[in-house]
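The chain that follows stands alone, in the form predicted on its own, written as structure tokens.
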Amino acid sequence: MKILVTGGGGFIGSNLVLSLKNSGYEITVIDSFLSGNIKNLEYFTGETIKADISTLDLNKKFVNQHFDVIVHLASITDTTFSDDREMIRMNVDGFKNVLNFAKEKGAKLVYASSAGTYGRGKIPMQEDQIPEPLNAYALSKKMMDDLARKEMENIIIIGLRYFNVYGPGEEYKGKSASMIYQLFQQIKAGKNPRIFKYGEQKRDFIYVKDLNEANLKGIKSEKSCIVNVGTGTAISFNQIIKILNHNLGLNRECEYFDNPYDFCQDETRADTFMAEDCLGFKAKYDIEEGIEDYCSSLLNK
């Protein structure tokens, strides 16, 4: 099976690319490497193309090539990116470009949506509730979902609404890395972990190894759908710090500060019924297991 992965040099993309390559798939990667990092593909031996997916002429680039599946992960993911119009342009135009190419080639399309589309909507978050995006990033993902639904009669499209992803390969992201990674680094450095007042905001954190499995289920699916990819369990930042302290053998106390952003969600928690029903996907790692595995990899670097 031939698979094209856009954004394959990013945190999630590189994890998926290496997993797919190890499973015997023939992979081609496209990445602008503005958000991704070429070092993430150090052990990838397939074709890598440096390009902006929002402007690349895919039909010209791959005039004589066929892809069975396109996995579209390329986008601006930094929710604090200052240019809202450019965020939406790049994310939505990139998706349109890939969607049209998939239709032209008759390829299955698997793409990354986001739990951000739900905003501060009801908990647990269900795929059929009205979207309430709170920032440009979430709005761009909502617009992608709308475009996808219009084409599901023409090709197989699987939208995966990622919840809060963490795991190996995200360290280069800096302030955009998961809070689990950032808090780990603070505690490991002997500092008190800093979080927004008063640490009771909750997130549905999903380990990147589970995300690989969700994408693989999407690649194999013969049914169009847009589904949540989370664990179905929300945990507070205060609890995350306790788990990190335990894994590091420390007891650093929290420092709380005011939240400067007005778009933060109070809680994210996925309803996982549709993912299980449509894709047969269920997360294997609970938060304690995921953090333990992640801490082990970080400490062994």
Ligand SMILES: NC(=O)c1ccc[n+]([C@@H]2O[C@H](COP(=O)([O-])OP(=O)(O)OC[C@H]3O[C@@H](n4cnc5c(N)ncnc54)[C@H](O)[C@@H]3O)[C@@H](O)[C@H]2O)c1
Second form
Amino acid sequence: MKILVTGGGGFIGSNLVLSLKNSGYEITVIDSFLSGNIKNLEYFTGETIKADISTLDLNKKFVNQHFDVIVHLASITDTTFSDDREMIRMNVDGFKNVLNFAKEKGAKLVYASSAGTYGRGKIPMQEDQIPEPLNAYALSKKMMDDLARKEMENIIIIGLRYFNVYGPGEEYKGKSASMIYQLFQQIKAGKNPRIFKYGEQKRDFIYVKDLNEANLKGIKSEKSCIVNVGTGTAISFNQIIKILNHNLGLNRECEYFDNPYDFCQDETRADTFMAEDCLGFKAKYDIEEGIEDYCSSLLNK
Ligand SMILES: NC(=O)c1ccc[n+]([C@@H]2O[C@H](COP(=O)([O-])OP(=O)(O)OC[C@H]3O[C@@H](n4cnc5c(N)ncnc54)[C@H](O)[C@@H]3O)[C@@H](O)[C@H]2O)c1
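Alt. form predicted together with this ligand, vs. the form predicted on its own above:
And the full complex, kicking off with our chain again.
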């Protein structure tokens, strides 16, 4: 099976690309390396094309080439990116470009949406509740979901609303890397972990190895859907620090500071029914198992 992965040089993309390649799929990667890094693809042996997906002429680039599936992950992922128009242009035009190409080639499309679309909506977050995007990033993902729904009668489209993803390969995201990564680095460096007052905000953190599985289920699915990809459990930042301290054999106290952003969600928690029902996906790693696995890979670097 031939799969095109956009954003394959990024955190989630590179994990997926390596896992798919190991399972025998034929993979082509497109990435502009805006936030991804070629080092993420050190062990990837397939074709890598450096290009901007929002402007690339895909029909020209892949004339006479067929793809069975396109996994679209390329996106500006820094939610604090200052130019809202450019965020929307890049993310939505990139999606439209890929969507049109998938239609043209009759390929299945699996793409990354986000829990950000729910904003401060009700908990647990369900796929059919009204989106409340709080920033341009979340709005771009909502617009992608709207475009996807309109095309679902023409091609198979699987939208995966990722919750907060953490795991190996995210270090190149810098300040956009998960809080689990940032807090691990602070504690390991002997500092007190710094979080927004008073650390009781909660997130549904999902391990990147579970995302590989969710994407694989999407790749194999014969039915269109937009579903949550989370664990169904929300963990506070204070709890995360406890688990990290435990794994590092330390006991660093939290340092709290004011949150400068007005778009933060207080809690994210996925309703996981649809993902199980439509895709047969259920996260395997709970937060303790995920952090333990991640810490050992970070400590062995
Ligand atoms: N990490 C999370 O917690 C999370 C949560 C929800 C959704 N997502 C979505 O998952 C996808 C992957 O995110 P990630 O965490 O791996 O982030 P990432 O920044 O590591 O990956 C995004 C990749 O897309 C590339 N890219 C950006 N704009 C591009 C363009 N115009 N053309 C080609 N390549 C481009 C970047 O260089 C990068 O390699 C994104 O669509 C993101 O919005 C991630």
